[in-house]
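What follows is a single chain, given as structure tokens, in the form predicted on its own.
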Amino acid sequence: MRTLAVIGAGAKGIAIAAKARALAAAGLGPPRVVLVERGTPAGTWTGDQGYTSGLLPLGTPPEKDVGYPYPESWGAASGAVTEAMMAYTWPRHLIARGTYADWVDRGRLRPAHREWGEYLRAVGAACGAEIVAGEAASLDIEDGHWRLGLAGGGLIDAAGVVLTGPGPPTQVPGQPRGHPLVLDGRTFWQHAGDLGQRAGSICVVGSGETAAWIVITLAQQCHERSTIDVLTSRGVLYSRGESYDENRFYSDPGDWPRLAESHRREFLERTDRGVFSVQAEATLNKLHGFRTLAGRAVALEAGQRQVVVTIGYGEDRERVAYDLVIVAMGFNSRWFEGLLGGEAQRRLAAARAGDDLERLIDVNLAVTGLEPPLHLPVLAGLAQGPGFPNLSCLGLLSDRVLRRYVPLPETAPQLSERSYRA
């Protein structure tokens, strides 16, 4: 049987091993899904990992679970996919902890990133997910197989390779690390609970959801003299679009490659990159006590009491000071390309070509040209749908990566084998 690693257990990890078994149990024949997870399985979502207070909303609906949007993607064989996977459903498991009435009478509320985690969990544990403990270290091609190499010892031979997970944080020129004036998207909740009566300036970078939640919580904690800078290249901050327009193209993104290049960058940008969820605009609107900047980050620099941040806007620099700063610019998406060895390295440059990586990203959510085949749904946006690269269609995430290796049934619906290019 073809073993297809999967490097994460969280949400999108947990999703491809619940479809694998759904699909075993409709009679298809998936690959041998191992999910490499270097932490606790969805542990990102708890807090004790930070990225996270684990107190948060979740941003998206929990009705999107493990496998909305429920698509038609193995013909005759859907039906019987689709209800084997009903019994992974966010509903079911609240029906299963006797809280699925009480969740409907309180108007649907969004569960806590804790509560979320929780749900993963145990789709893991009803799926049989086969779970490996230990952190991938390296990355390389052997004799048409990948060569999937564990910190500490250990290798997984695997057809093919997917990588989930936020990665680590995007980082400032000049930025230290362990520094404790200068905190990032993940170790600012490991720190929050001291930061409450800390008085001063404060410098959050960033505009998207994490830094969205970052002020807010510093707003609400800190003390009534502190001031808190929010740096953000656009200059004004945006909320998420939640249109019926906008939101489709996340479930449904069959029509998507028909728009223009330049309309899906937008698309992205205007819902997706760099911006408040309405719920986290709804709490800053009640909140004092922060303001916006406009500018990047040039650099950092670090003292014992105070950190300089450089701002650039435009053609103008100016440095201020801050007895505090939390980068949170979001995370690094090609964090993969450090474990690449030789022979994945020169293949990779190979099918890339000098183009750009998320332009090359095919149905299947692999690099075009790749063999053998790494999935990238992080990278996915761009190419093939607004959805994959967040939580918004798990299950058609799951379908779209295991179709590469389950012979179609003849009835099935047949999906262009291409990227798509402006």
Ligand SMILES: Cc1cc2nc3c(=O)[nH]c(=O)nc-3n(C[C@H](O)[C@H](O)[C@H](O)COP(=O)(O)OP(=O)(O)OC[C@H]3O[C@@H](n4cnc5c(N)ncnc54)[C@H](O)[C@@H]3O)c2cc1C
Second form
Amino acid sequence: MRTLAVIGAGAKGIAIAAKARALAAAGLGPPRVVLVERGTPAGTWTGDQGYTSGLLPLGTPPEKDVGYPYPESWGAASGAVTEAMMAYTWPRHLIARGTYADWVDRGRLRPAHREWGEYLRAVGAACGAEIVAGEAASLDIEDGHWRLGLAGGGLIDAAGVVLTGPGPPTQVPGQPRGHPLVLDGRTFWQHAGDLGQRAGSICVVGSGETAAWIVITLAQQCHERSTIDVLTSRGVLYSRGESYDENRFYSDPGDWPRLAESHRREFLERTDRGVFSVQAEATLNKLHGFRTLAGRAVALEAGQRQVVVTIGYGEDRERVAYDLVIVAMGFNSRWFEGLLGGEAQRRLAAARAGDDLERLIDVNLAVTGLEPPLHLPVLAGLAQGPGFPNLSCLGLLSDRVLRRYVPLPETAPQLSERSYRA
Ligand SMILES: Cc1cc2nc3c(=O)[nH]c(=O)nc-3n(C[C@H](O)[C@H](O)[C@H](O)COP(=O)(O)OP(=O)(O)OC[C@H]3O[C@@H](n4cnc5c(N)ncnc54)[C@H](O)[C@@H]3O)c2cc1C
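May I ask for the structure of the form predicted together with the ligand now, the form predicted on its own having been displayed?
Every component of the complex follows; first up is the chain already shown.
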């Protein structure tokens, strides 16, 4: 049986494992799915690994669970696949815990990240996800297969590899690691409990969802005489568009490739990148004690008592000293490039032929022209649909990936094999 290796037993990995189990139940022959996880499954959501306190609300409605939007990807077998996926829904999870009515009566609130992580782990257990403990440390191609090396030893051979996870926080030039006065979107949450004691000048760099919740937490917990500057390259904090017309592309990207590339890029800017959710906006609107500054953090110089931020806005440069700087500019979705060995790099470069990787993601969310397949849902937003990098259509994502390995029932609609380029 062929093996599909997924780096990360988080939302995407567990959704793929659940779908593979559902395909088996429906009589389709899925590959063996192996999830490689360096920490706790769904650990990003607990608060124990940074990234969140665990108590922040999920931005996405939980009804967009591991099977959503329950697409009919498997022809005559679609009904059986969906039936099998019903074992892994969010309502089913709450029913099993006896909290479904409570959740409905309270207005179907967004769960805390920690609760979402519990749901994912419950799905992983229910579908019998095969999880290998270890950190993916290297990835190369040998004899037509992926060879995934684990830190501390161990190899996994796979016909295909899926990369998941937000990646490490994006950095500003000069940003030191492990400095007590410089935190980031991951480490902030591991120190948030210590912030209430001292007044100080604080700079938050960034304007997305992570930055928004950091500002909210600071404004609620810091000493009342603290000042908080939020540095945003666009000069204004924007909230996400959440109209039906915007949301529908996240659930069902069928029409997405018909939009011109420039319009797809505009859509992603407007609804996804560097914007925050309406929940975060509603909370921010009630808060005082922070101000927005227009500019980019061009460089950081961290001393023992203060951190100097060089702020660039157009041609202007200004140096401002702060007592604490939190860099929350998002996460590096290209982190996987550091894993790739020589042969993988050579083949990836040949497949790209100088083009932008984001434009080359095919219907299976893999790099066009690269064999064996490397699935990069995190980069699939531009070419395939805005929901693939995040939690918006985990069921469709799983179908798109697994259809590369599962012989189609004759009646199933064929996926177009071309990648979409404007
Ligand atoms: C705090 C936070 C809140 C977010 N909220 C939302 C939201 O509400 N809605 C939304 O759509 N998106 C949200 N996102 C974006 C989010 O990154 C993705 O939507 C989501 O994580 C996708 O699931 P995933 O499986 O890719 O990642 P995760 O669920 O984070 O799982 C990735 C897993 O990979 C593991 N891992 C990483 N590197 C390695 C390695 N080298 N070896 C082995 N294991 C590894 C990690 O330990 C982790 O368990 C949020 C991101 C963050 C950081």
